[in-house]
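This document starts with one chain, in the form predicted alone, laid out as structure tokens.
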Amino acid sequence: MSTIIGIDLGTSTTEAAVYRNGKVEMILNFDHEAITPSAVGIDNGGNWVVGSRALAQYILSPENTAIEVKRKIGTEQMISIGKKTYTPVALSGKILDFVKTYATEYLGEDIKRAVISVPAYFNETQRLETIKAGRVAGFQVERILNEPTAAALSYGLDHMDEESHILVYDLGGGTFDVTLLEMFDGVLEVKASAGDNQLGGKDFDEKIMDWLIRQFQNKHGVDLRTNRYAMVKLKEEAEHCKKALSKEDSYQILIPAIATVNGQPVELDETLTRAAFEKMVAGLIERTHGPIDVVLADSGISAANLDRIILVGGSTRMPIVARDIEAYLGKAPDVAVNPDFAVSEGAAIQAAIISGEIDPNEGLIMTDVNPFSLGISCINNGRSDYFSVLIPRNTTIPTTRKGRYYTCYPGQTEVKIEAYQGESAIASHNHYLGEFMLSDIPANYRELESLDVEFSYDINGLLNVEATVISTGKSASISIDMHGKTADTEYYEDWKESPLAADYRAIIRRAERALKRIEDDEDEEEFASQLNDALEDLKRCISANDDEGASDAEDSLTSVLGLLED
């Protein structure tokens, strides 16, 4: 079997991790680092540039670069690198690509499968579209990992005879997550997941920085927002400034030359103490404590069962962290974990037991839990698109679950099912899954018939969804990946992900067109077929991120186009 790594995937940071020789080892970089920023660029000559050298190519030419990409998969938001615009899941591909380029060369063998983490709180597009920038990297994503789950998998491997409640408390860059479990004769078991996916150190720092620009605007009257250049200045300095503080009282932020003020350049210079800084960003901890409340009430375990709390990520290193823990939970958390690589290392160990490299039946045995309520969209009560829930939020799966509905009115010969996840009452405003019809319903004008709709949800991430008519027996079912795993046709439709996908779309649009022409013209038949492998080609090294095969492809394919159109 081939070698499979772990990947924690951070909005500030990426680490990569492998289980081999019976231990984890984190994977270096082309720099002997461990930590690689999560930064992408393209450089003055053109080449696309990640990890440390992006970030420091942010700081003087932030328009070339995209830093905190994570926070905008599942969005439709496009970022801008210089003249052209890229989708989260293309430019995350692009960062998971560096990763898988440096792990083939420090493990000494063609990478190509991994499992990759996501904070728990992550909705389904969110993780599908994890998965296909693992796609577009070349990556055959193996599992996508909730991130507090990794980091107890990186505590439990070496604790298989503790029995313990434990929460893990996972505050990285840009994501808040908190997870119970419970460990038990080598078994870990998720209680329940809760998070706020717009929480993280980044918000720590803009609250810095929000303070630097009212300190500056007031005593010279310019808004610093209106400079891209010193605002990425100002975040530089405020990173600087909240890690100085997890280890000193104060901290002194110097900035030459930020703005001009009547024609004369003019410094930055303010210090910001500890106690102040706590008191700016109160409001930010207290945040953390809804999701906790909510892992607690679903798990059925209350603060004082808590045998040990664990910090994950990079944000936990602030002190007020720890304390508001503490304060709130009567309980202070433990070192149990490295906050930087722990998330890796859990990765790595998830993908050693798919890989057999541990044997799942003398090492670990993990269970999960669905992070949002599955269900379907019904009129109740005279209420339409009402949201009932067949498998509630937290519930250990694999899961079975029915429920009994009934048809609208007399009559009626087939129901629409539409599956739906997340904890709105209104159906519409959560997460679409997917959707079908049952027919053949008994047209019963005097009494309404009534349907059976069951979910089950198994631990590889497939919901099956079923209806059936009580009379009939008459069923019709849809299954859904919920880890997106997909044919290989399929996956070449991903080029439109990968970061090259600009520079061939013209071509594609052209051949598509010219096969559309054609493919009902049986003389053109020849030309149909190789007119439709050339394009398949070109889009299957787009996919991969292959940039001299996307050009050959694309010269073969305007010399099919050629024939063609002679």
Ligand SMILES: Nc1ncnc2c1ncn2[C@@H]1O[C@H](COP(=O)(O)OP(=O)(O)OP(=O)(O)O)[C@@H](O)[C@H]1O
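Residue numbers count along the first chain shown, from 1. Throughout, rigid core stands for the largest set of C-alpha atoms superposing within 1.5 Å between the two forms. These figures come from a predicted structure and were not determined experimentally. Compared with the form predicted in complex with this ligand:
Shown in the overlay between the two forms, fitted on the rigid core, is a CA shift at Ala511 of 2 Å or greater.
In a rigid-core overlay of the protein, Leu557 has its C-alpha displaced by at least 2 Å between the two forms.
Put the two forms on the same core and the Cα of Tyr409 is off by less than 2 Å between the two forms.
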The other form holds:
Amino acid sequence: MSTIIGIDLGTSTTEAAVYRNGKVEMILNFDHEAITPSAVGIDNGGNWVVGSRALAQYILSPENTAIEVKRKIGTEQMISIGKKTYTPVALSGKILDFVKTYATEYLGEDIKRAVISVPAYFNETQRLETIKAGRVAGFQVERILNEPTAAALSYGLDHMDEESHILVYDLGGGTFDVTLLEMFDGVLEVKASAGDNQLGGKDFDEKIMDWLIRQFQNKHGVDLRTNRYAMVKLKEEAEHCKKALSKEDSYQILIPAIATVNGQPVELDETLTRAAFEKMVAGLIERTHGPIDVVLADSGISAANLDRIILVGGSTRMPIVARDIEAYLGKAPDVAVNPDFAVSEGAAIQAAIISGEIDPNEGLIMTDVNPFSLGISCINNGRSDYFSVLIPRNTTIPTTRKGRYYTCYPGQTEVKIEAYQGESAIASHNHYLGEFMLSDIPANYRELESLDVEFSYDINGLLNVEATVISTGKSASISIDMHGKTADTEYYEDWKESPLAADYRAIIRRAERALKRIEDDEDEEEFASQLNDALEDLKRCISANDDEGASDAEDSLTSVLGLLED
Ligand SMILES: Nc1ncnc2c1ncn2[C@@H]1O[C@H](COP(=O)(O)OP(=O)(O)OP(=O)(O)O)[C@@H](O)[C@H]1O
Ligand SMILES: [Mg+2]
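In place of the form predicted alone, output the structure of the form predicted in complex with this ligand.
After this comes the whole thing, all chains and molecules, with the earlier chain placed first.
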């Protein structure tokens, strides 16, 4: 069985871990560091750079570097690096590719399989795109795991005989998640998850930046926002300042020659106290209360019944966080896990459970919940586009739920079942998942024919929807792959939608034809496999809109084809 690693692909930082020799181990990158900045760019020589080198370059040439890519995942927004633009998937793929390379080096084994964690509150599009990014890097993504669940797994492995209600509070660089779990006898059960995937350390940095910009404007009448260099510098210093204030009571921000005023270079020199900083960010801290209330309400567990509060994510190092939690929940948080490593460690534990490295009979067992409600669109009291929920959010998965529906006009013989995910009462305002027709319903008076719709949601996030006509027993169904774990062959079929597709259609057709020709020929087995790899590689780069990668992949494909046709 090949090794599966666990990856915490964070907004600011990325970590990878592996479970071996009976324990979790952080995987070190080429700098011998466990923490890799989630930065990616192209250097002066036109080469891709990832991690600390990319972050260092960001300060000097931000236009050639991307940071905080995770915030854009699941959106249509493109990210520009140099003269080209890239999808968030392509750039996340570059980061994961870097992880794959250093993990392969560190473990001395070709690493191809991974469990990747995502914020619990990521929607299906964001999850699917994370899987795509994994594929861009050439990973087989074995499981998408919720970050707080991962953190709890890492805690649970060391505390298996405890019985407790655990609240995981994860405030990272870009997202906030809170999850309530129950643990007994080594079984870890997620009761509820909620969060805000647009709240994190980045927003705290921005509060400081806004303040610095206002101060500068007042003193010099210059708006630093129009100066890209100044903004990058400000961001760097604002983050420094924020981190320093986690330890110290005040911090001086000094940036020489940040801008030119009347032809003269002007410095920025401001001192921020912790007290003033905490006032600035009070609104952000306040925003964490909503999701906390949701998990307490959804799980039916009161604050008084919490046994442990676990802090995860770099932003929980701000003293105001622990203080606020204690004031709000009446209980001080624990310091039981390493806030930087807990998520990747948990992902590695999940990976080991999948690979069999951890014996499921002896180890930890985990159950999870679905973070969004699942249901269908129907007509209710004459109102169409009504969202009828079959599996409410925070239901323990796997689960199966059934609902009964009736025909809505006389002589109706077919009905379209459209599945959605989300919390809006208007179906189409939610995330669309898929649809199918149920036909051959006997023509009858309105509401006299009934049908059952059944939703089954499994641990891998696979949703199966089946509809049955009660009077005839006829049924129809679809499987909706919530986590995108489709068959291998379909991995890169979306290459056709890429803007690069036109350039490569001919070579792909030629390769596919060649592959067909030799597919059943035993003597050509080796060639077929080489050809297939080269072809997949090309499609992967095209899907990711990776121009350069595609052109390299095309070269290798051409040479394999050349060998074959000789
Ligand atoms: N000592 C500190 N004080 C305050 N903030 C800190 C400190 N150390 C790190 N941070 C902040 O923590 C954030 C990064 O945390 P972390 O690495 O857990 O996030 P991430 O996993 O990359 O993001 P996410 O989980 O949101 O995708 C950054 O915003 C960083 O500025
Ligand atoms: Mg994180």
